[in-house]
There are 2 protein chains.
Amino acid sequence: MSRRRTRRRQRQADVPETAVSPIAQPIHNLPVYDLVDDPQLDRIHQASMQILSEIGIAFLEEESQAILKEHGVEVRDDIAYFDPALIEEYVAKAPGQFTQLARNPERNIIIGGKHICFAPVYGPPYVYDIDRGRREATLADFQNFVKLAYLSPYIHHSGGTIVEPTDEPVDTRHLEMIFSHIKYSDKPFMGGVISGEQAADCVTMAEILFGVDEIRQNPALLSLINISSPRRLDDRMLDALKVYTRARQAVIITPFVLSGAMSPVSVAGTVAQLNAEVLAGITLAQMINPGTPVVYGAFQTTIDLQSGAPVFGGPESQLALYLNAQLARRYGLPFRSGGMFTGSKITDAQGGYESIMSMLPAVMGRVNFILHAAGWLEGGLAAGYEKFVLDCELLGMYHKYLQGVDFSDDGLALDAIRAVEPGGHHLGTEHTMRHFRTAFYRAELFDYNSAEQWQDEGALTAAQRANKKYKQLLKSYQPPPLDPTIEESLREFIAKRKKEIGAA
Amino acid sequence: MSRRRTRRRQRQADVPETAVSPIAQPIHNLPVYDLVDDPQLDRIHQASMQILSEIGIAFLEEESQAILKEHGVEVRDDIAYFDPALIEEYVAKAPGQFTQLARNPERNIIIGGKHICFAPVYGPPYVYDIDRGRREATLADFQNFVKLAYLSPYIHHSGGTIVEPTDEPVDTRHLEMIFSHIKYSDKPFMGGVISGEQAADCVTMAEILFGVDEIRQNPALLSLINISSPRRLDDRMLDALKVYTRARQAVIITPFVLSGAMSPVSVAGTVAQLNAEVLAGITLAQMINPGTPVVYGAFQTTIDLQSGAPVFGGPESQLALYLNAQLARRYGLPFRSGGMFTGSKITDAQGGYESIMSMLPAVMGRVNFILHAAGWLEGGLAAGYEKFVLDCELLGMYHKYLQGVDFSDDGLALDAIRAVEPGGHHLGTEHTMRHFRTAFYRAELFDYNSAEQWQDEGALTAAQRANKKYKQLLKSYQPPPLDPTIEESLREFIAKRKKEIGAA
């Protein structure tokens, strides 16, 4: 333990200033958008309580069932029926916000309250770029996206399975992913959730990096536990949940809901079911380890009822997001939802329209942890290189937006208004000169030139400009220094685990 | 008069059902987003009152100055200094909402209150389509856009100068534009504002179409009076304002503000100035004709302080829009702002991102009249054919969004939730089947197919799909029947005016 502590202190002292601008997490101090009043919200809450107590939630794992029973939950034929009072009691044990550790402590993040955290896309088996088109993702792609996330001042988190490294064996993939997050970034990252065994490996690697005691004080891992809606938690996710909550690592309990398939087509019904599912998962987590950090997650969208394909950025999902955000606030829980979603295969106009249609409500609704905040394409099946860097431009805008309005005398600027004659201009006023650099967010990848100039410069699409940009970024990348003894320990652990897993 | 009334009644009886779906204006019954509290809003109001009383607004037209003086305003060196009490008194005379007539009465629109109206882009001298690129707009383009706006169920208004018909002489262009709105659409439209004389022509044409008395009851024209910020109303706009308000036709008083150029770089200062300018214009209108319908307008965006070019969709403009919307509500006035703004020259990802960044806040902030809701490209210098039809898809989404959430038992859908087993699906439930057609808004031009299917179908961008769509629409277009005697009267008037204007 003390050896690790010494290591850590030493590492921090050695770390030189990185190339990454230290822009902090935005604080959402603006009024939050509430879609419904308290009686309407209560109607959904009550419907969820009815689902939890009468209709029930399936937990397809024996030990979880035993834990639920021990704590007074009725379980019959794998289905748990919860007393609403029990739900309220255990949900109340979860902290309203918590800090997730980064190996660079300046990049620790707060999840919950008024804090917003943007994290990259999660899960795509494919990648897309203009030059090579769509192809299976590799570990090299994974590392590229870790680097791009590290380089963006507007991404606060290295994410999890940014892409699936399909060239790595499934059983040991998680080891290389966690190592890549640690090696190529110094931002916080997520643990694997495919099985309890893999989750345990991720916890061990976090212990090597941060120290066993340190990660019991503040979690070093934040992991995504998906509920297989409708009303079902599977054994592998439950195994991972048990490992993480026992190690006091944070989990995001997230029903994955396509309305019309995994839930009713109606917004209220979808949210009532989703809410019941989240609360069931959080209750189990708090029974396992009271006070362990959890996040209320909601991944919800609709399907195209003609083809069954998922649809992103639609109006029904915006409504559902606002309702879920209000419910999470009602329970005093950190909330995860939103993202730059699109069904488009490429970074075209559809990609832009749909991304903001799903992302802006997440910002307005004060979502605390926004996964998929950059790089999402093709309904989540592909991570786009160009999309990633373009999405980051928008994340910069949200940082500026969340600063709100300056109501000081300087903000009201009556002296400047007085100084400029009718029909004159403010370009050279003392006020303008003083605020020149910070007045407006400037999106580097958006073109503001005249049509003629844009033509002269090659008539590039936004995606073509982004193509150049991501290559420049990867070329400029410098890894944040990592203590070689920690790197060695991690490598040793990975080698040992690969041998064990191979033998099994 | 009675001849006209008979005509009109007859015309209405003759009109067959059109091909255009009669989707009504959306009602914004959701909670409106208020960015600031009352004391903060009052700080802006007070700053505006200081601008109006101490710094003053220039009215560069003699009769307007005389009217102001008659009503107790102090005018020195073309600059009017308003007593705040006088402002409050006259602003209070403006109606909170009003109906604008359409020649098909089913398409009359309400402006103000909780009603939302979407209108096409206004003013571009260029058009863009994928096949022919960027070129000067013609009357044929103007008519094409009138047809596209007519064909969209999500556009409630035919707009004004959708594009500048540059192949028509400047002095008589307004006659052909108004005639095209009347001939090719039956939705409400806007009047010309280049001069008092042109405004008078527009009023006469509206009188021919609707009847002299009819348009005194409810306005047939809604016209855009731009204020030349900072703090200046020019003679030509004032002439048009006088004509319209005397004829009791509605005007939108809109400062055109690029922060950093026409106003301070700060949001609060920009809004304080803009608010003062609008209130000055509205006060004059109410002095001319108390109770005449007016709209509080705010066209505000920022500039790129490196190049001086306008920037659209930025975070500062969103904040300003919310503040202006709150101020308009404070004064009880209908509000105009927002639009599908972008600086992009084409319908690419930048076009999509920026459009929603500026449009969604307009919907959330309950803007009553959203000009530029479809077709805007290149900072307003070009109208895009592909952009127009894609923007309309989003307008459809906003219609659905504004319906809000169904909190009935059927909306909560507990029976459906109960009927589906854990891990099952809702695709075939009775509840899903019953709501199949209306559950989700479906954007025809967005691709939800698999990557493989999308490849097989030509790997089209959203803009390429939109290119096909707008051509199909124009091909399918059928004009709404127009009473031949009215058409003849209009044509006679236009011929007479062209002769007079040519002789002058």
Given for the second form:
Amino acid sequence: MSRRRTRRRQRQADVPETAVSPIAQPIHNLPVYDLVDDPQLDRIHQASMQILSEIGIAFLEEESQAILKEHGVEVRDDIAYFDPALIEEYVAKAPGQFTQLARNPERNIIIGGKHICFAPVYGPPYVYDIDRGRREATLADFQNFVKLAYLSPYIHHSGGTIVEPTDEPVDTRHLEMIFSHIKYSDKPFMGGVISGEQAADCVTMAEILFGVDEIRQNPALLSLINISSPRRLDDRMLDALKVYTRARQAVIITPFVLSGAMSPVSVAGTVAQLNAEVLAGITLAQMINPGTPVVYGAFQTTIDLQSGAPVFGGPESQLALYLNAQLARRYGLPFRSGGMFTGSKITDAQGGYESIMSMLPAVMGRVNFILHAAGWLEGGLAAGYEKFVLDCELLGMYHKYLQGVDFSDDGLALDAIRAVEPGGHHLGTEHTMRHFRTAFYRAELFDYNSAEQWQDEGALTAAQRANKKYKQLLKSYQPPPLDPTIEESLREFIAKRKKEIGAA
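Given the form predicted together with another copy of the chain above, produce the structure of the same protein in the form predicted on its own.
For this one, just the chain is written down, with no partner chains and no other molecules.
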């Protein structure tokens, strides 16, 4: 074994694997990429207003319809027709930026403005690793991914349903998921949205953790309200929306759009429809509780028109993302989109290419809340252990990328340039030594060695290195401290609710 390899491994052994680096939530210091000029963006806005006023959005829940009518919206046969002036009035009531609480205050996050937040994959019923292959997700898998998200300095949020724990009953698994977020991480987390009752349970657990008054000042929950495109909000999502907004907890209003099936095949038509759907949901939220934090959400991809399968990483989706980001900025709202999307079933070249194609526009478009930032496989049907830690390597690169260029005197480094003679080198200058550890991002799971050294060390692929890494992280994980009184109160509430739900 070479001395260089011995020294490198010794340095790695000296770093505690469970230490969570205090790397801050990144600020977008780069120019924001605007795809179109104002006149083109206004055409989409005006098309959305026509959809809202002439074609309408279905609200399939009686109380929501009553709230809309009370505030001047025309509702006929479950379809709501909005005056554009009313939309603009109520959308303007939503804050452009807000803070979400974490149980460790040092991990509170800001959503909106120039701030970017990376959160894990959400919703897969399956998991994948190269040892066991594809299988149904369990509560143990859910907890593993919470731990991995906690340990990554580049994931700022614990997420929500990182995977579906299929070994838990559907009616009560939300209780175990929220408790796992609280127990195994101290980062912010998301609430459940399967029903109004489940949303209420999540609010109660947040109140136990933070206090009732505290979460009315700043939200402790950020929850995903999906619109069933085209142009439809169902009763379950509306019930959850009402619970969260009345408790002043943040919601992400997000249409789920597969262009060609749930919207037109054209980019402009898709964005116009999606924008109308989002604005309708945000308007209802502000009618229920003006000033409640909301996030403009967009989940959009295309389908293969030959097979009907979803396609991830396609260029049309990225054009739509840029347009929705511009619209969110036009309305002064935080924006959610993006992710490490791929249709690949394993951690391979397709997975890497599609993920980069999906993620870079999200960064360049200044998406504020990027869900599915790590772990996504198989079109969202699976969460990959190796994919998760490899995605985190890319998130580290994006953190560095978002810092932009240092134009200070130290950044221009003229003293270092003067100190090196023509034909010399900068390897030993005072400037290089001072910035030795921070000048360049170095991905631990990528190989920079010679072919000979790579062969000598086992010729491991990136996925094989990631397999070793995630196991190492989980083996050395230590949970963040949790107040025993709060933990006991949460466990008592969970036991009580399970008994009530079982009886019902």
